[in-house]
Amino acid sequence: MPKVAILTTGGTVAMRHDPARGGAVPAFSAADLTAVLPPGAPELVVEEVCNLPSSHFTLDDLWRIRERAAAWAADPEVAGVVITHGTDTLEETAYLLDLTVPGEAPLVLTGAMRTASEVGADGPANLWAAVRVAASPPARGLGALVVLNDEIHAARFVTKTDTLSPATFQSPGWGPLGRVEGDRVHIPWRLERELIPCPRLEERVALIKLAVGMGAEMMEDALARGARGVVIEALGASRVPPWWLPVIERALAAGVAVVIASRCPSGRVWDAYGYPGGHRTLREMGCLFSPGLNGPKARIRLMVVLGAARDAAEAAALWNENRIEGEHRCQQSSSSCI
């Protein structure tokens, strides 16, 4: 059987109810989590990176998870890596790994929406499915994957869509790459990876979500605090109010990267309008555009790009040269029995 590395980082999957504290708290060690796996599991090596709710993660925690995942993925004896993780920020960690960790070994993130104390706890089933995917030959070369509820999602597309449902992780506009079905791992879709070598994350990147009538004070504040990049979740397909344009222009003139994403859950950032604040205006000003990523993932990508680039011009070139608009590549159906 192939060898699978499991990195545990905490989250609901590692929690149970504590009456003295009035709710669920981190309680399970890495050994506790893997003890529930059934006979016949692949050979496992287990490492506890941390045991925290993912809402408590700092960017240092995120980078430490990335470094440990990269180290295990580089081990030629390891077929794949599983990372147990809280669901609140799981998609951001998944996308960081997908964007920056090279190699063929799949990086499979999983978690739970119900603690071990709740009826119908989903943690053990999700962990077992993730291990099976990590050990599966069809998953090789796909980068980071998110596996919950027996669905296999690409890190680039997946997002948490519901606050409580076990089926919370979805890929709007795309759907899952595959499924864990009974005795097999079935992955009928292949996805072209994007890799950006990155020695560090640039932490000074702000994320701002627009709403009707909203002033530009939050962007002014980000610039005053020394932001090197700003991601704007714009209206519709990439539009901002006209009174935002002077602030954006000033940011670009100062060498601050400005990325335009959309607050919509799916779709390209593009439009055919000619009025001020539309896509054409922002493109001519020198803004960058999110390649089908939501705001939090566009922020991760900009932190990676700015961490790798020496100046604003190189960052813009790196952003655009590595831009993939989210193309599915249909290949012959593949599956493995694990």
Given for the second form:
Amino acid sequence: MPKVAILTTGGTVAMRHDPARGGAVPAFSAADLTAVLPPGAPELVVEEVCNLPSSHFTLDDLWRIRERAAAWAADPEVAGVVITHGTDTLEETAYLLDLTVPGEAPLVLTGAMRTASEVGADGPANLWAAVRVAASPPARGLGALVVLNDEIHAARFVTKTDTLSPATFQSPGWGPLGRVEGDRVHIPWRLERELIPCPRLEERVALIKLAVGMGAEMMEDALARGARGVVIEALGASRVPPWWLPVIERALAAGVAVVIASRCPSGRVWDAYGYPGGHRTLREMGCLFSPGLNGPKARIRLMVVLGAARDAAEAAALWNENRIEGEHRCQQSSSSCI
Ligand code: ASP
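So the form predicted on its own is up there; where is the form predicted in complex with aspartic acid?
Zooming out: every chain and molecule, the one shown earlier first.
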């Protein structure tokens, strides 16, 4: 029987309604969470890293989860690692692990949209599915995966799409890599993994979402506060208003990395326009471009790249060198029963 490590970090999956507080609050220990798993589960080792709503996580918390996941993933007796997590920021932790934790052991993140006090609580089923995926041979080498609602998503593409639905996690434009189907873990798609070894996160990275007619004050403000990187969720396939160009120019001249992502839920950032503020202008100025990542994940990648690089030139080289876009996806047919 393979051994699976479960790291618990909190989130709705560990919450129940508390009448005194008028709502759901963290309630379950790691042992309580795993007590619901059926007999015949793989051998489990369980560690509670923290018990917080994921909206309360600091970057130090994220790094601590990364360190613990990396330690378990390096244990040769552990087939895979499950991380229970609040759904609000789960995709960012998943992508950080995907990008920075080496090894073949899958890192499977899961959570719940309904607390244990609600009818149809999805936590136990999601946890059980995540354990089975973590123990399954086809998940090996796939990096970080997000398993909820019986779907298996790649950390790079998955995002929380709905505020309340149990089917909230989707990979827009790509779909899931696989599914948990009754007694079977089926993963017909594989994704080439990108790893960037890094000793720390550069925390001084801002994320700014653009909207029509918006002034560039937020970017000015980020620079004034000492940002080392700025991710702009730009309009469409990578456009900013022309009045943003001077501040972007100033940031680049000061060695601040500027990454252009898109506020669209899916798609590559590239366009064929020649007017000011389009992709061409931004590329010629020296901006970097998100390899199909949404704004929050492009921010994680920039924090990793800036944490690993010694200067702006090295950061730009690392950013571009490691770009993997969706076309590296290839088909494979394999499945596993456990
Ligand atoms: N508030 C929760 C969190 O910790 C939401 C969830 O887990 O679904 O992110």
